[in-house]
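Read the single chain below, which is given as structure tokens and is the form predicted on its own.
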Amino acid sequence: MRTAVVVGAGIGGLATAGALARSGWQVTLLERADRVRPGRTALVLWPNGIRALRALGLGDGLDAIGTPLGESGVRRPDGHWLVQPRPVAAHRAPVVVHREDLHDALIAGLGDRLDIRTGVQVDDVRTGGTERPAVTAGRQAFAADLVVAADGTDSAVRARLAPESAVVSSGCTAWRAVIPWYRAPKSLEGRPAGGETLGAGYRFVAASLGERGSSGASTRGGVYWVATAAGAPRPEPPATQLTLLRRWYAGWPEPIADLLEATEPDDLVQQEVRELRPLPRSYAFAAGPGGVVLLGDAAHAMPHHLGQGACLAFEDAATLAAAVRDATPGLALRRAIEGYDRERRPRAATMVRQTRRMSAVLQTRGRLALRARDAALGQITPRLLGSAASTAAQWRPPA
């Protein structure tokens, strides 16, 4: 029987162990937190990421936690529109889903050829010679065909095979929080709570889940926002973050003030945006009958900014279960996870670059260059955002 160790229980950890173990392979899951637990926020899933999770089979369960975004305009601080809110035709139109909706539906499409291990932190891996690939968390190991690294942007497997790629700040951090329903502010009946506005090193992201009155498309309904400012996380507690985050987007176009007001400390989740520089040179290391690849952020992480992280993720995860499908261990699985890496990695360093561009409209600094930059930001801003979407929607799952 074919085997596989999948280090990392995310959200890629989880679409691919699931496709492999459904396919046939005996999967052995490792996650090094105590239990597997989802995010406490919500995700945007653009075009390419729900093909992604349509190939892996979990299409139906994605149409019962999905909320269309619908009209999204783009705005700055002062409320002059950059991209007019315009209507999105049903096939290209992104989906927010809450983290533990997906985290349920990922848990759900498992199936039984899988055994996870909890609290399992794995600090090394062994390639090379005739043995087969295996990670290692302490003294115990855990050799299979295929090892698959989902271990985030922190990998420890990567750090071991792909040690010129370095993990970076980008330079700012970001907030994120879900309102509830009952909290969400009553500004917002009756107009949607949807948009994009930039800021000069600030950026305010909003988006309805579900309904209000009824959880709608989502069983956990509310408004999910996320606020990015340039500089390093915020050493405070809470409650004094939101505090910061209310002073700086004082005076923002509605419902920025009202969403920040309805959030509570508690809602809130702080995180460092980080990337990796350079890119691995490779996403697959041959070994023995098999090897090991390396899959979503341990492979690719990158600044949130065009929201192409989690379907990066299960592109790899749908790329990589259609190319091992039929791949028995020996020179079929060797060159199926070759083929694995020739189709990811110039895909993810063109979503790289995109996603820098715009790092560099975000964070421009200095008085000259901000008037440099708001005076074009009309004409920037909507032309890299539609080459950005373009670029993630042309992708198309392996036949």
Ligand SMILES: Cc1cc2nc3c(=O)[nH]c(=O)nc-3n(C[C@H](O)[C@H](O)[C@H](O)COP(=O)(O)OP(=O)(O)OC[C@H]3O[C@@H](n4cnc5c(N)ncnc54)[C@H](O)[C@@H]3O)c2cc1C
Second form
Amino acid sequence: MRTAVVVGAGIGGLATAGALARSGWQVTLLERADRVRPGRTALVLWPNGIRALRALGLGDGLDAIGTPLGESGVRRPDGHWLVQPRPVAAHRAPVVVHREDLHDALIAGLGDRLDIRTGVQVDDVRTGGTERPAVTAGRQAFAADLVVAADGTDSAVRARLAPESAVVSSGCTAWRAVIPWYRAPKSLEGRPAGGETLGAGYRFVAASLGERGSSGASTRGGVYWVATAAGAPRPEPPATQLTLLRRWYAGWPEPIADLLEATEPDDLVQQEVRELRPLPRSYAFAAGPGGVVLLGDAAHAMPHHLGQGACLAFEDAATLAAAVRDATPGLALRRAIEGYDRERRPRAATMVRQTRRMSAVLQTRGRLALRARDAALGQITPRLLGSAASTAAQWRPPA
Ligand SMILES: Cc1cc2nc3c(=O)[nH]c(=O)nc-3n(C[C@H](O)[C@H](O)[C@H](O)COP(=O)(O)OP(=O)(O)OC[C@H]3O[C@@H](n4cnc5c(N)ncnc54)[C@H](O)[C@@H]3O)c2cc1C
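Could you output the structure for the form predicted together with this ligand, given that the previous block was the form predicted on its own?
Complete assembly follows, chain above in first position.
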């Protein structure tokens, strides 16, 4: 039986492990945490991410938990529309999912033939000679025909195989929260919660997760928001961070103040935004009868400005699953992972380029630069977002 080790039980690792196990691989999933945990916030899934999940056979689960993003435009802090809200055709509409719901759907897709080992922190990888590739965690070694490194931005496997790629700060910090439906501001009743507001080094995006039970099987409705600000993470406790956020976003268009008011310190998740520079030179490393591949943030961590990180991880998983579906260990499997590398690197590079353009707009600082940015913002932002959305949407799963 063909064997695979997947390192990391984030959403990329879970999607890949499930896909391989369902197509007959014997899979061992290694996770450093003491249990496989979902994140506390939410994600926007764009049409490419949705297509990838469908290709992975997880579409039904998604239909039950996704809330369509609906009409949502982009405003300046003074309320001026940069991109007017307009209806989106159903097949092109992004959906918002609670991470716990997505996690449950991915866990359900793992099946029961998979070996999950928690509390295993991978610290090295072996790719020499004719032996099967292996990862090690202290004294333990896990060898398999295929090793999938889905161990996130700080990937230990990537650090070893692609040391040219470093993790650097993107120059900004993100705060996220899901306000549960029963605490959502009253002012939102009957009005859309969603939309994006873009200011000088600051950005605020909100999306509705529906009311309890209103989005199919999900009981995790509410309102999700993400605030991004240029600069380093704040060392203060969450209550003080929340006070700062309320101050920074004071006077911004409704419902931002109401959302921040309804947020409690425990809802808040602060994260430094980081990325890989440069991207790894390869996503596939042949070893013995197979090799090691990089997937998800381990392969292409990027700022969240276009909301594409998880979508690309699902694309990676769908592409890898299709590439190795019929590949037997030996030349066929090595060729299959080379094919994965050929497909995925240009795609990730394109999305990273688009994301960096958005980073540049977001981080413009200084009075003169800002005036120029404000003048150009009305033209640049719609074009940038439009072309990023269409590049993202172009992806089709391999046959
Ligand atoms: C503010 C913000 C908003 C975002 N919004 C969106 C969005 O709307 N849409 C979207 O598509 N993307 C979004 N993203 C990006 C998305 O969250 C990530 O791209 C995605 O979660 C990456 O998944 P992953 O499985 O590759 O990595 P991770 O989620 O980081 O998972 C890695 C897993 O590996 C484990 N691990 C790490 N090291 C080891 C080790 N040495 N041994 C064993 N296990 C290990 C970790 O514990 C973890 O479980 C956002 C990101 C941020 C920061």
